[in-house]
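This document starts with one chain, in the form predicted alone, laid out as structure tokens.
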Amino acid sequence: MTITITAFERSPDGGKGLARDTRVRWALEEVEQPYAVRLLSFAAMKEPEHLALHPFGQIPTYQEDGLALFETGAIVLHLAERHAGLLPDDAHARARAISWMFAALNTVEPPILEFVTAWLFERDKPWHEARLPLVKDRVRQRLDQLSVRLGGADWLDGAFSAGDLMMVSVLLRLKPSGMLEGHPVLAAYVARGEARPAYKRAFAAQLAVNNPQAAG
């Protein structure tokens, strides 16, 4: 059976990669998957139909064989455990890239959604201009941790892997506002999964969605 993703009819972002949907894509596009696209509009995600399958009216849903998944690190981790390409087959370093995805997911993440909720959609409230900078400080701290672990590697752990994936999938929130020009290791990071092949295809399948004329 074909696997069959959902995605935004018209993404938020317009089609720069940021909607979840692009992770899924990126991960099927490494362990090399074909997959169908069912795209919903934002009325859709809240229908009964779409509920059933992701209980918070959101995206992206994975379905195959009978197997209905929610949640881009639930998914991400189940395409890696099946195919190969998105982690390794060491034991111990198995366990550390599913380490990296969950601090991706749950400790770099969180402050990164908290600034851009606050710089793109605070910007009216009082008290924006006291909160902003407080947000922004809690991303620097995480990105000056992640910076040191880094250091010179190319990836955080030996050879690219899902951990990879969602880590750069989560800096790439912090592209517009200009946060990441003052981390050279983690922009560079970033350029170098925005660089590869895999991910070239999931954001062209992405913007041509949002975009026709863009990824044409």
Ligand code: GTB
Given for the second form:
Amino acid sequence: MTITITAFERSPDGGKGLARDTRVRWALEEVEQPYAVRLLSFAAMKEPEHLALHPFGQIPTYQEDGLALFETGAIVLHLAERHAGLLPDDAHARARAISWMFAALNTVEPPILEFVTAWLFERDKPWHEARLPLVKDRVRQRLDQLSVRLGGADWLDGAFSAGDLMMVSVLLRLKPSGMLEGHPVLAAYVARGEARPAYKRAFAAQLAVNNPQAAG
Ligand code: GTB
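Other form of same protein, the form predicted together with S-(P-nitrobenzyl)glutathione, not the form predicted alone:
In what comes next, the whole complex appears, and the chain from above leads the way.
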């Protein structure tokens, strides 16, 4: 059965690939699985039909053969476990790659989200000037730690894995702010992710939806 995911009818980022359907598209491309996309308006995401698939009324969702999933971590892990290409065969290396997925989602993404929210949406708040440096520092601390761990390696633990896919996806959220520029090791790591043919296909597919003129 065809895999169907959901995505924004028009992402607020206008095609920068920052909405979370991009990481699911990327995983699908890495494991060479064809997929269809059902596009949703913000209003449709809050309708009972979509809430039955996603309890929080968000995108993306994933459907295949009677299985319905939400949460990008669960979706990417499901794909990585079912198809070759995103998890190593060795049991220990596999467990470590999954640790990196969780680290991306639970340890690195939260301060990045706090920062992006403050930077984009809280500029008019009276406490904005005082809060922004605090949330920036929390991001910098994680970026410093991650840079040290990555060091001169291409990927976090041997070959490219679902852990890298998730970490690069999370770090990409920082690109518009310029914050990655202070961390050349991570900027190069993100660039390696973006250079993967599977990422390029995923990016182009979301661009065709969100900015058809730019997609050409
Ligand atoms: N933890 C969930 C997951 O990983 O699947 C989070 C899902 C989520 O936050 N989905 C967002 C959503 O549906 C879209 S990705 N939001 C609508 C809502 O909650 O009503 C977040 C996002 C949105 C827009 C941009 N952008 O424009 O730059 C970037 C990221």
